[in-house]
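Have a look below at one chain only, the form predicted on its own, in structure tokens format.
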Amino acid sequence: MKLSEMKRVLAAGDIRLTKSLGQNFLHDGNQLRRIVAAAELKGSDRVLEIGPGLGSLTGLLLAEAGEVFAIEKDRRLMEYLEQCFADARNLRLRHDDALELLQHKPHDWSGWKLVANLPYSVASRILVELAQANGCPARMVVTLQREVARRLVAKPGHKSYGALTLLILLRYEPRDWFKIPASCFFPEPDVDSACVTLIRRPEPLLNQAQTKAVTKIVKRAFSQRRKMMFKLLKEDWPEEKLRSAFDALQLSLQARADVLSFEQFVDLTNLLI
């Protein structure tokens, strides 16, 4: 969908976009095709799309995948999508809040791929929710705020490295990402965006108990990232046990969370549980 057509559709339907819903629609055909290419779709693939908007990405997904399940929160856009794709037999549309649906109605997404331009305001929470699901998607190709993309691929010591980085790394490996300028969206957002590809690990790195524990440790350790991690963790773990674990891993008691690698967090968790 070209920008001129997008504006025409919005005007014809008297649809005024809502900033709180993150309604910045990608209209650049080259960028849309790059997103679809990153998904490496096959005719047998099932695709979850969150926030289809006016369907610019949806149409390309329908042409490549066997099934597309699109969740749209805005009733006005939902009505347009139902009309626009009335003949698409491989599309299921649902009018719902995607984050609430993921939180309250667990589903096995292990046989699916997430391909979506995620609403900025809930992008991180949606990714964590899916990554922590019992059946998480095989691949996630998502467009989001560039700063969030940096957090997903950040390394220890970088200012973008944090809880989101680690919670996603538990189940996914970042493969690639590319920048998408604000001019490719309508209306133009105040920030640049990026598309990130995340590939599910062949096997979970940790069992359920370990995953729960490392999630607790990571969230506590980054709750005040400028403070020493040892002092923060004392709120949840006995001091002597913490000292023993830190000594075993040769970690300084003055270390902050952002200097520890993913592997060190896993090792620390195993010593504490």
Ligand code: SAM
The other form holds:
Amino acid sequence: MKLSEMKRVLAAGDIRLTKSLGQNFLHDGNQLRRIVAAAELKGSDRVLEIGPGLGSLTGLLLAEAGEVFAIEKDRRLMEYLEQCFADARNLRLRHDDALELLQHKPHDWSGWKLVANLPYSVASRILVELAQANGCPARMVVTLQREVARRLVAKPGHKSYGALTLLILLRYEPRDWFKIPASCFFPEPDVDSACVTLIRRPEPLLNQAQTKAVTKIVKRAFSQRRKMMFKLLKEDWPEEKLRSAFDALQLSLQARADVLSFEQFVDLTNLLI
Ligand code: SAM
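Now that you have shown the form predicted on its own, what about the form predicted together with the named molecule?
Below is the whole assembly, all chains and molecules, this chain first.
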């Protein structure tokens, strides 16, 4: 959908966009096509889209996927989408808060791909919720604030490396990402955006108990980035056990969480539980 058409639709429906719902719509055709290309869709694919907005991405997804399930929180946009896609047999629209739906109605998404330009205020929470679901999507192609994208692909030692990086790494490997300038959206957001592709690992690295423990360790270790991790972890684990785990991994007691690799967090967890 071109920018002029977008403005016309919004004016005709008297729809005023809401910042709190992250309503910055992507109107740049090239960027939309790059997002769809990153999803590598086949005719048999099922796609979950969170926040279809005015349906610019939805239309392209419908042309390439077997089925699209789109969840939109804004009723005014739902009404427009229902009219606009009245003939689309492979689209299911749901008026709901996607984060609440994911949290309260667990579903097996393992046979799905998430392709979405996410509402920025809840983007990280939606990703963590899906990554921690029993059946998490095979691939997630998500557009979000560039800073959040940096956190998803950050390496140890980088200032963006943190709990989000590690909680997603448990189930996914980041593949590519590309920047999307603010000028590609209407209205223009204050920050640049990026589209990141995350591929689900062939097998979960950890079982449920290990996942629960590593999540607790990661959250505690990054709760105060500047503090020594050993001191922070003492809140949850006996000092002696911690000390011998640090020794076994040759970790300095002075180390801060951001220098540990993902593998070191996994090893530490296995020594502590
Ligand atoms: N997909 C469209 C596009 O690319 O132009 C719109 C993306 S816009 C960044 C985010 C969309 O998510 C908006 O349509 C907004 O109304 C919707 N939204 C915001 N919070 C939501 C939530 N919790 N659940 C579902 N949709 C939500």
